[in-house]
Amino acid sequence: MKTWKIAALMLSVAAPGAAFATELEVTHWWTSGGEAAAVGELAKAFDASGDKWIDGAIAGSGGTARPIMISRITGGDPMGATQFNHGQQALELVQAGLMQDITDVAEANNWAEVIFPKSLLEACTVDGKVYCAPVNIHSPEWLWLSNKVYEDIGIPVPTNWDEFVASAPQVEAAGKIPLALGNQSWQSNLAFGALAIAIGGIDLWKEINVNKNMEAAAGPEMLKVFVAAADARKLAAKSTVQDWNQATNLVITDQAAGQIMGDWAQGEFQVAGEVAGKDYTCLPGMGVNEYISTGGDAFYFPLNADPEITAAQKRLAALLVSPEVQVAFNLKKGSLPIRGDVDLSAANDCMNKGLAILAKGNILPGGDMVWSPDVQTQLGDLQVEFWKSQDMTAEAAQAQYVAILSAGL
């Protein structure tokens, strides 16, 4: 009998009145082709365990879905489980006593020993109690390239950001879009964050985001990042799509040369039948600084007065971290598993790159772990304004950036 089945059985026995075949509504914002395939693995596993996954997908990005989720929880209409990103997004709900304590699940399944990096479980822990089940590691610092675009032009596929920028004139001359970018604030913010790692470097990133050094944020090295972003926005000027997966599709269909996007883009390439290393190239850390941040997704379980719902919530929590589900889900999602003791022999070229970086310990905390949701929202709004307006200078954008971070200290 598998470990997760034993844990689930123990938890069901420990909760009087609990029974299998409990329906549990699960809300999330995974609606693209690759995401739907991945979440389908979670639903399939939960249904096979004896309970019933009621899918509550909310169309749009996390920025669209989170207010709806929070409103339901605070308004007395809680779902059974809900997705949030690792970090501070659900902290106020936990502090308000609206989230289920699942410390017993974590202890029964030895999460403290199997979850890696430990910061993922720490992000789920408030005052010594565990409130969420992390399911993956998602890193945003990737450059995705269409191999065919470069083959048709007759030049090598770029191996780093500088080569990508240098190739842009030839890409444009061939009638292609150099850089695909969706018109949403979080996408602009993600692209900027990836450039901060590639251009500014790891030490500068840590100094600003971990040590909160505002002099560094206002300094000349950070200005270089804004100048690079100003150059990048020119490359994305003809990208008119809205959603991130639409931008990814421009690369998949060879209409655009590249996209700065998280490793979840890999799921879209897979659904389209593209082969990593053959049809497309992925460059973690933009091919410059091969570090990945350990953001990602976790499921929280809103407090519920029904003991059967509570028992089902804990069974789902145990299931999400189980080895079998970790493998099935992350292979489809394009993300990395949150435990290192699973069989990933089926991993493709891109996932193996991420696993190698993770094994080296070349990791950084995700943005949601170092800044509040309010700061993240303001940074996203700034980046949209900056990327959409060719008239906004790098210096002006940097000044606003420093003001937002300073106010968030």
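Rigid core (definition): largest C-alpha set, two forms, superposition within 1.5 Å. This is a predicted model, so every value here is computed, not measured. Numbering follows the first chain given and starts at 1. First, how it differs from the form predicted in complex with the partner chain.
- Once both forms are overlaid on the rigid core, the distance between the two CA positions of residue 196 between the two forms is under 2 angstroms.
- In the core-superposed comparison between the two forms, the C-alpha atom of residue 308 has shifted by at least 2 angstroms.
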Second form
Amino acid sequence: MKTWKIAALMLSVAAPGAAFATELEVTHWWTSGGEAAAVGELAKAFDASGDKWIDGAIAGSGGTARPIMISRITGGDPMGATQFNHGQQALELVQAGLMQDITDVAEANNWAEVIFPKSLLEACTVDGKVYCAPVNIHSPEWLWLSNKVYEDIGIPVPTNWDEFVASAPQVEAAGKIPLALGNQSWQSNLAFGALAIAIGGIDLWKEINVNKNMEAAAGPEMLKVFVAAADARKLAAKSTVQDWNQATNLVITDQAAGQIMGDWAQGEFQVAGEVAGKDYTCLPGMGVNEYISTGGDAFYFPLNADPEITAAQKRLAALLVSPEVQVAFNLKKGSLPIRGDVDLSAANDCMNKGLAILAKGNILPGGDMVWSPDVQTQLGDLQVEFWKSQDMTAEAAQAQYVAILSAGL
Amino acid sequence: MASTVRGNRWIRNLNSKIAALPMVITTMVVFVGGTIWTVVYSFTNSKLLPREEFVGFAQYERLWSNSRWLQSIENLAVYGIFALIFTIVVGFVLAVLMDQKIRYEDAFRTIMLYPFALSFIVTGLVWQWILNPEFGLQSIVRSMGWDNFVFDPLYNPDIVMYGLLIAGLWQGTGFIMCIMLAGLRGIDEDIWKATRVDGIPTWKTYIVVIIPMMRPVFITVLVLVTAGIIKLYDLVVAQTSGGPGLASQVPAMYVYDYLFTAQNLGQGLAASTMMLVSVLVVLIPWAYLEFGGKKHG
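Just the form predicted alone so far, so send over the form predicted in complex with the partner chain.
Next comes the full complex, this chain leading.
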């Protein structure tokens, strides 16, 4: 009798799954309006292919979500797939053998040829094996400007960082905040990174971050970047918000003239019903050096004992990179697709600027690819201290900057 | 008789000993075991995953030369000193006022204790809104006519810790008041009668007679408040997330960030070991006073 009951119970639990679809839990931290819509596209495509997408959205930012994901994977409760920023965030999990090798999917779908820029696939590759499926490109080096603020003052909208700084006194005189900047450390770090490329130039950036030349990091060229940041922090002194989207909102509501933020800010402008080029202006690479660094999101597939789940993981990996999903997802997300052979005719002004830069090949590796999360956290701490205190000197900040990078080599 | 029982002290009260066993094992494995593990791995260079590559005191050297950690300690010291003084003084004064055989004492006690029913996260969010210059106190006072009124502690690096302190006190004092009140009620009525006969003023009785008699209560309160201060985390996360800049960072946030976000276990564990040391500095004298004192008494 008892055995019967247990058998019946097991059958009733197992039956719905056994029908044909495999349920795959996918964790990610895409919870803002535009992001959720973009994830919806992925889920729709996966469900349509016959499997079942179980959404595991984790609210908060990546900093909140990643610890939860990592403890689930290391704690022996792996999800079907999970978002990370590709690069070094999941490197140790891969090295510890906790991630599914999807090299066969990559080879079958010819990822080596279609994924552009190639650095994205390289960031997914450890010891010649592919462990993640890149889904989009995000670049942090954008300056977002409110056209209305400049119209009200009666001066043209700046076309680069220098003009922006020059116009700041007039903006302040009109009672507006020249530069919106959230209080969290990663935002200060992002703003500094953008300034480093705009003021220091590409060669210096590569010398420090790719070739790891510490003399360049301590040199006078880099000091100029710190001095520029010290000037920029004065422009942001009156900005008291915490989150990046609150800062973006200051620009949308014309309380602030500009914000340095990644291309994901575009989603906020879209949700607010603003039109690129008319209500707001975007300047990739701060209008100075039109380079974008190609960080982005990727999905990793934790190793799983169940062969059915493994098969479903591989189906999902192939699906994420497929052209149709790439177009549907990235249009909603406002990010750039990871393959050059798709048609994004529906893209708006700002996305087209990004696509053009991408096509020219003016790209840099993202911060997560060149430095470990440990170094990134320390840089964030340094930058937020530097940007928010009005008395820390550029020289002192540079000395700490060099110390952090040297320790992280 | 006492000596014969002492001979079988392992068998005495066997039932209760067996009943306590699961908790004893949990304590040994989870608390003591976890603590030892933490201390041991703080001497390694573990990154995301623990590994046994010992590097001596390197993590501690890095920790104590890190400006964010030093600032965290300073912030906690400021918060801790003020929180300790104010919770105990305000808690005691409230308890004394409550002890004056007032009407509706139950209602007042409930009102005072209500904030304690809220978690630090809720407290933090509520006070974040109250102290927000655009929606909260500042804008209300300004709308009443004082246009230049400025009160934005959470956005001013110099006074942000006091903004946190306001919320912390609001949440914690009611609970301390209740403990103090229980202590006051434990004082024998005859003592009050005796002091009245001797003509000692009430305020003097409190300071000279009652407070010394309430020593165990004060020690308990001291330990509770101090432990709460050292592990201060959720209030800061909810109210300021450590900002502006690094102005309201606390040690627990440093531990969390390095353990998880920065994927540097060794560094995070070194910081948490330092927190453990500071807790022990508080706990050992307390244990000595509480348990050591009885032998003399």
